[in-house]
Each structure stands twice: as structure tokens, then as C-alpha cells.
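Shown next as C-alpha cells: one chain only, the form predicted on its own.
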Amino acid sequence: MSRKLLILCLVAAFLLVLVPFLGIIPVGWADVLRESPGHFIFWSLRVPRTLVGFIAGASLALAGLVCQNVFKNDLATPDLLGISSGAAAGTVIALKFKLRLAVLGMSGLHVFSFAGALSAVLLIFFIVRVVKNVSLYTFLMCGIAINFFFSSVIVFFQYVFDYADTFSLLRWMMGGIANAGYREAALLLVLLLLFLLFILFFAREFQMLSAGDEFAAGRGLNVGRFRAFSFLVLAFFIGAVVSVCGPIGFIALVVPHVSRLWGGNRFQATVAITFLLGGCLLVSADLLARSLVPPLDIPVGIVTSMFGAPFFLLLLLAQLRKAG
């Protein structure tokens, strides 16, 4: 296990150092220290973009791990449960009506993205309470329905936007980190560290919940309350990530599945692998996105979906085969 973690740490360090030098316009080692166009490209564009890519990738992967652990389903992700689409809808509304509300140093986009994610969670809990069925199946089905609802809200506002706004919104909806800077990197890093503390502090509860609701309840855990609390934390966290990067798919699905295979039953090791693997995967995907069809800078969400969709299909077929 320590060897895998060491290899992932080395790969992560290698990518963080090397990737800012790579791209359509080459940047040399000398450009790092001297004033030149390459100096601006390196420090003002590629370094913050790489940092945001790594932090956002790690964030999405950890969110997926928590989601799959809480719902005991390898296919459960913030995307599937409507949290990401709710956050995206909040951001779209803020863009459409040019809402500038700022709270605690967070911009209007961050605030309304969180509000959208929170509204998705609250809607799910409201429906679950109305039907008086707290089974995992009910949560997942409600999440899928909420996901479709907020997706339709996004499409509606896309339709009523003018052409220029519709194009920029469509590009944002594909997911990307091209315009991210050091401010966004700092915000996401603080939230990521807080989310990591939350995961590690409640590691015992997550492990009990992964063994089943009855087992966790027998050990004194209030399953419903802890699931609700985890859901709310996810809403806040995903809202912030989506407001910066847009809805980037499949990272939250693919990485936790691989991490559990490598981490086995050791929860802390699985968390560490998820953190490193998610960051490395999104940084690599972003490098591919800006190098695939020069001089175009393809949104990274297209690349992650391109490779994540086949993996999702294989995972779904494996589960169906196991169930049959």
C-alpha cells in the first residue's frame, strides 16, 4: 500500500511541476525567471490552471467517495443525485440576472451555486419525507428526478439567453478551468482541506455506514441524521467547485471505484489514493484538452466524459452481471 501511495505522490509532483511547461506555446526553464511572454504564460495562466485542476480533481473524487460510501452504491455521485446540476442551475441564474451578492468573501456565483446545490438536497429530503420512505433506493430515484429537473432549468435559461451569452454558458456547462486563477485556487484549497478534515474526523462513521444501515445503527450511529449532514456538506462543497469549474463529469464516479480496489478495506488509505488520483486525472485530462486539437482549447469536461462514459458502462454491466 505504501508503495502505491509513494508512486502516486511522485506522479502528482511530476505533473504539478511539468504540466505548466507543456502546451501549444512551449515554455522553457529560462522563461520561469526572466521577463518574457513565456514568463506570463507560465505564472499567470498555466500554474494557476494546473493548481485549480489538481485541487478540483481531488475535490470531485473525494465528493464521489463520500457519496458512494453514504449510499453504498458504486454509481452514486453528486451528478446522479442532482447536486451538481442544482449547483449549475444556481450559477446559470446568477449569470442570467447578473446577481452580484457576495457573502464572506465569496462571489455571487459561489453563493448562488451553493444555493442551487442546497435546494437540490432539500428537495430530495422533502420528497423522501412526503413519501415516508427513507430507503437508499428512494434517495437515488429522487436524486435522478431532481437532476432532470435542474437540467431542464438550465436548458430553459440557455434558450432565453441571447446568442453571445448562450455560447459562453454552453462552454461553461462543458466544464473547464481555463479562466481559473490564484484566487479560485486558494478558495478551493481551503474548502478541500476542510472537507478532508470532515472525512477524516468522521472516518469511523463512514466505515460503519459502508457496512450497512443496520450495522451502523447497532453501533449507535443515527444513520438518517448522519446521512443528512453528509448530504448538506456535499451540497456546500460541490456548489463551490461547480461555481469555479462548471459541471465536470465522471471524476466523482471513476476515481473512487479505482481507489477502493487499490485501498482495500483501509479507509484512510482509500481517501489518500482518491485525493491523489483525482488530482492527477483532472490535470492530465486538462493537458490533453488543451493539446488535442491546437490551437483550440477544448473544455476539460469533454475529455473526462469521453473517457469516463465507457468506464461507467463497464461498471454498470459488471453490477448487472453480479446482480444476475
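Positions refer to the first chain, counted from 1. A quick note: this is a predicted structure, and the numbers were derived from the prediction, not measured. Whichever C-alpha set is largest while still superposing within 1.5 Å between the two forms counts as the rigid core. What changes on going to the form predicted together with its partner chain:
After superposing the rigid core, the Cα of Leu80 is displaced by 2 Å or more between these two forms. Taking 2 Å as the criterion, Ala203 does not count as shifted between these two forms: its C-alpha moves by less than this amount when the rigid core is aligned. Once both forms are fitted on their core, the CA shift for Val254 between these two forms remains under 2 Å.
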Given for the second form:
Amino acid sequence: MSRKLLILCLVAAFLLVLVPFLGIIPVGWADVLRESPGHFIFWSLRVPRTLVGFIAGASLALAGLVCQNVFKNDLATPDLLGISSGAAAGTVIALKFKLRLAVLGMSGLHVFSFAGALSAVLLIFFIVRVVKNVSLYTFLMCGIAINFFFSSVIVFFQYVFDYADTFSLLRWMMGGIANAGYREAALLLVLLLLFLLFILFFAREFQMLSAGDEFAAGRGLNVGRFRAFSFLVLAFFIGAVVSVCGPIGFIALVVPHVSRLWGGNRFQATVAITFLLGGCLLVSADLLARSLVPPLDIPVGIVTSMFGAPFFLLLLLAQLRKAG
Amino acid sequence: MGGSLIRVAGLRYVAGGRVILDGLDLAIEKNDFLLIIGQNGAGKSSLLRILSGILPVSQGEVLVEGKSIAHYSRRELAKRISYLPQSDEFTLPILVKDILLAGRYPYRSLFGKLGRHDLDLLEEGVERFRLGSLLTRNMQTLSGGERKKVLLATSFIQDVPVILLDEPVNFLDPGSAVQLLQMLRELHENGRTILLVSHEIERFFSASTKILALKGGKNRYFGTKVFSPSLLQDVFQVNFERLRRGDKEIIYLNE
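Give me the form predicted together with its partner chain now, not the form predicted on its own.
What follows is the whole complex; the chain from before opens it.
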């Protein structure tokens, strides 16, 4: 177990150092220190992009892990449940109306992204409450409905209001980290570390919840209150990530699956592996995205979906076969 | 009767416009082994959920050690009552050791550090229930019998005077069911109070000391264990009979 962790640490370090050198325009070791076009590309474009990629990947993966534990279902992730598209709809509305309402240091985009994510969360919360059922079926249907709804909201605002920036919006919607800078990296890093602390501090609660509501309640956990609190944190966090990177899919689904396996189902190990693997995966996917069809810079969300969707289908088949 | 461990007075529970429990009065004393029987939908599971604080009391009163159950925090209640739900579906992987340690959750400190006492109880539970070889296994890969054993051990580690169980031997093979009953007897002999819901009257009759028979949410019988064919006929519409063999008492269904 700890050997896997060590290898992952090395891979992560290797990727973080190497990836900024790779791309259509070659950057050599010499460019790192000397003023040159390569120097600019390296420090102003590729390094922050790689950092944001790693941080966003780790964030999405950890958010997925928490969401799965809170819902006791490994297909319940923010993207499949429509929380991410809620956040995206919020961001689109903020962008379209140029809403710059900043609250408590949160940017206007983040405020609206958070509100969007929160409305999706409340909707799921409400549905689960009404049907008193957290089966796979409930989640998938909820996810489909919520995703449809927010997608239509997004398309509506894109269609009705000026076309000028529709292309850039569309690109953002596909999930991209191309234009991220150090500011975004720093913001997301702070939030990621806080989220990590949150997970580790409440490790026992998350483990107990994953064993079932009644089991957790019977051991003295106030399940309703804790779940509501987790969702608030989750919506805030997803809101921040989505407002920067757009809704990048499937990282949240794929990574925790693998890390549970690698971590031997030990929670702390699973969290550590999720963090590193999520980061590595998104950085690799982004590298692939910008070198697949040169000189095009494909939004990374397209790549993660392309590889993630078949994985999702396999998982779904396995679960449905087990259930049936 | 003011000093009862658990006192239920005029308890009514209504959910979705349906009366689930209707005017229950119970006094549960220390070291009772109460067998709760009744048809499906008679309100047995709801009663356990109310006593464990998961469901609210619609009307009437439930006193635990003289204090209204509504005035307990979840955590304080979990130091007195341990509830094992009927369903033990694990949809996500979790280690046996983590399940067992959840028993210490009500006593946790802010940062969740385990103390000497916690680890001692864990060790004792593992030994008593012979779980040594299962500790690092995933709950999902355990057999039904092993799973129930782990859950009962969790209640032991939780170190509470009262244990509530909902259908603990459902879907268990005969060997596992006998083992589980033996463990329950031991817990009872060690002074624990046990409230158990089961359809397997034949199995639990001899171990129990009191019986509660529910029909349509109403109390048909509550008191010291007696074998009453007419009561069982009233509750289940089937005939039970009794055989004595030496000092053993066997109850069976006469079809």
C-alpha cells in the first residue's frame, strides 16, 4: 500500500516537472532561466496550467469520493448527479449578465457557481427525502433530470443573449484549464487544502455514513445534520472548481474507484491516493488534449469524457448485473 | 415503576397519515430480554427505531433512564442504546476494523484519537467474537453470518447497557444463527438488556424473558414470557404448539 503511494508521489512529481516542457512549441532547460519566448511560454502559460490541472484533478477526485460516501453509492458523483452542471449554469448566468457581485472574498463567478451547485444539491436532497430511497435507479434518474435541466438553462442563456462570446463560453463549458493563471492556482490550492482537512477531520463520519444511515445513527452520528453540512461544503467547493475550470467530467467517478482498490479500502490511504491520482490523471489528460490534434488545444473535459464515459458504462453494467 | 430503564407511555407514531404505533405502554427493566413479535407492518421495526432515537415520537413519551428521549443528543443516546438495523447492505467497501471502531464513536474526542480503553474494548470484542482473522477484510466480502457477528461485536464494543436488534438472523444458515443466539445469550448473561424483533419465535422464545406482541400497532401482550397459543393465534393466525423434552422447551408451528 505505502509502496503504491510512494510510486504515485514520484509520478506526480515527475509529471509536474516534465509536463510544462512538453507541447507544440519546444521549451528547453535553458529557457527556464533565460529570457526568451520559451521562457514566457514555460512560466506564464504551461506551469500555471499544469498546476491548475493537478489541483483541479485532485479537487474533483476528492469531491467525488466525499459525494460517494455521503450517498453510499459509488456512482453518485457531482458530475453524474448534476451538481457540476448546476455550478456551470450559475457561472454562465454570472458571465452573461456580467454579475460581479463579490461576497466575503468570493468572486462573482464563484458566488453564482456556488448557488447553482447548491440548488442542484437541494434538489437531490429533496428528492431523496421524498422517495426515501437512495437506490442506484433514483440517483441515475435524478442525475439525468438535473443535468438536462441545467443544460437547457445554459443553452437558453447562450441562445437568447448575444452570440459574441458564445464560442468562449462553449469552450469553458467543455471544461478547460488553458487560460488559468497563478491566481486561480493559488485560490484553488487553498480551497483544496481546506477540503482535504475537512475530509480527514471527519474521516470517521464519512466512513460511518458509507455503511448506511441507520448504522451511523445507531452509533451516535446526527446523520441529517452531518449530511446537510457536507453538502454545503461540497457545493461550495465544486462551485469554486467549476467556476475556474468548467465542468470537467468523470475524474470524480473514475479516480475514487481505483483508489479504493489500491488503498485496500483503508480510508486515509484512499484519500491520499485519490488526491495524487486525480491530479496526475487530469494533468495527463490535459497534456493529451493539447497534443492530440496539433495545433488545436482541445478542452480537457472532452478528453476526460471520452475516456471516462466507457469506464462509467462498464461500472454501470457491473452494478446492474449485481443488482439483477 | 418510575425506575425503569426504558419507560414508554402512550406512545403513538404516525407516518404518512398512517398510524404505525397506537398507544403503547411499556416498562423495560435492566437485564430484560424482550422478544418483540408481530406480523409484517405491525410496527415492530418502527418501535426499535423510535427507541434508538432515529424516528421521532409523534405522541406520548419515551423515557430512557428517567429522561425523555427527545432530550438526549444522538451521541448521549448512543452511549446507552446500540441499534442494529435489519438491513446490512454495504454498497461501498469498508473494513471490518473500521466498522468495529465505529462502536467507539459516541465517546470520541474532538480529533478522534483512540484511547487505551477504546483499544482494550476493541481487542476484547475481537477475541470474544473470534474476529481476529476478519479485521482487515472488506465487509462486502463477508458472509451474512460473519457480517452479523461483526455488527453484534460493534454493539459490544459500543459498551452500552441496551442493545436493539432487528431480525438479526434473517438469511443466516442454521449454524450461524445458533452461534449468533449463543452470543446474544452471553451478552444477556453479562447484564445487558436486549430488545429483539424477530419472526423466529421458535428460536428466540427460550432465551427471552419478556414478550411484546404487536398487532396493527397495538399492544396485544406485554409482560413476562408465557407460552400462549391463543395469543399467537390472535397475532399470526397460525397455531403454535409446545413440546417439553427434559428441561428443554420446544415451540413449533403446527400446520
